[in-house]
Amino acid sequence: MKPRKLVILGTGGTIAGQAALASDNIGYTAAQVGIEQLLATIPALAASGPVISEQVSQIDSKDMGFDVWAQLAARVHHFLADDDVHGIVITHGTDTLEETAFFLQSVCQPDKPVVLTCAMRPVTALAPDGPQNLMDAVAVARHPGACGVVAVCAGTVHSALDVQKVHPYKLDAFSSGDAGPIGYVEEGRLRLLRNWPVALAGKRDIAIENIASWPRVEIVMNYAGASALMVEALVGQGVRGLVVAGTGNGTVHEALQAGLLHAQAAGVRIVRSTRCVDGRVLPLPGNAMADSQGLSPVKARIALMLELVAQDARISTTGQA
């Protein structure tokens, strides 16, 4: 039987950055090398299956945006649906990887593997780490039963619900917190150690290409001192939603809070969340604060977003909320 395809989608970042000297592993431009030519400086991965390439985007990913989600997701959709192909690899910067993650699983729930991956020095480092990274991803897409959308980096496996950014430049930089990484990579070959994602809570069939403007959802934090004077400035200018990065068990100063419940008695969306790396907030009877279903903060804004298209497309469609 003819191995199906693997589609490699590039969309910049780190492992596509370029630095001037070979040593400067911090002092680089992402996004510079294209996904052919950084596909051609691994020889290894022809001898891994068939393969085709496309060219998404080409930016650093501390720009991504809806924009580039919105062609991300559509190019998923259309690739998953081959027949032909096993799965997908996407290339990505490591500052917003877990935010294309989530996105990508909360729309796409794809059966198949979507596999993230990354790098943390440029293609011009001396010792660069892309490329590892690479190979490991395509094993984890080529595994029989992968599915889901996950991410990979320095050999360790993620879903897309747990991985979290935790350090700004040591090669393994990502966590899945106390759920744990779904498995390692060791030598080409998966050890898992759960089970594949499965399908996220809420799934909402979302035309992605329809949305001409995303509504507006903020992120504020909690903090000795906090006020309640962002939120009001936010409000006044017409956002939606604000995710509110609490303290320890999502608590919020009592000068925020009051303006949180304020925002929400005028009809903004609040949702609690943790500045804490690891755990969850446990919701408390009487909590007038919806909290994020274990979600961090960054996660819980693209949440609440897709919550607000999909009530729009809702009121566009039956005049009801």
Given for the second form:
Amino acid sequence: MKPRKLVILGTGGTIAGQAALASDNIGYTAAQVGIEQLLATIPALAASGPVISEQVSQIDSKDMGFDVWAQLAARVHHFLADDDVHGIVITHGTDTLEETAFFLQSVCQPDKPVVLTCAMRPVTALAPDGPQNLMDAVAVARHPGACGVVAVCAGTVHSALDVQKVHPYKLDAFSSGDAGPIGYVEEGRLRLLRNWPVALAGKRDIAIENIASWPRVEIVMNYAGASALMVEALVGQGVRGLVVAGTGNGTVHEALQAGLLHAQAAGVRIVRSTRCVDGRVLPLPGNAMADSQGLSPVKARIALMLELVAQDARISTTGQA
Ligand code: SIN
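Structure of the form predicted together with succinic acid (previous: the form predicted alone):
Shown next: the complete complex, the earlier chain at its head.
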């Protein structure tokens, strides 16, 4: 039987970055090398089976936004529907990789593998990590039974639901926190430790391409001396949702809490998460603000935006929230 194709989508990032000096690992410009050119530097990749590539965007992922997400989701949907396609690999900057991974898992919930990969060193570095990460991502995408959105970096496979960038410089920059990684890639083989990402209730049907404007949801943080000022300013600007990155178990300074409760009473959706890197907010009986169901602040924001998009669609078709 003919092996099925793998699709590699390029979006930019350090994996496509270039610096003037090989010794410069931080003063580079991200998103300079096209996906075809990048793949051409890894001959072993072509030997692993048929691959087609496409450049979806060419950006530093700090600049990621809804337009690119919508294009990416459309290309992912398109290729996943092709019976000849076994899976998809996406090259991406590390900085917002966890957000794109969570977004794609939420809106695509693929039953084929969608593997995001990246690099912490540019193409021009003395020892770029991109080529090995790409080879590992391809190995994961070709693994029989692989499904859902995952991230591969430094030989480690993370679920879209748990992955978080935790280091600004080390090659092994990601963690899955308490959940632990899904597996490791060793010499081109996946050692699977636990299940692939699970489907998330009720988000698959959102028609991303029809979203004219995304509901505005912002993140505010709790810290010593926090006040209600930011919340008041955002409510004044018409924000529809706020995620609070609380301290510890999602606790919030009394002044900020007063602002959030006031906003909630005015119809703004409030979600309480934690600024702690590990663990999750545990619900407290009687707490007036919803908790983030284990999601980090940036992922809770995406979940809330998608919930508001779904709610708007329901209202426009049925007249009811
Ligand atoms: C980016 O996120 O696009 C730049 C940083 C990186 O990829 O490590």
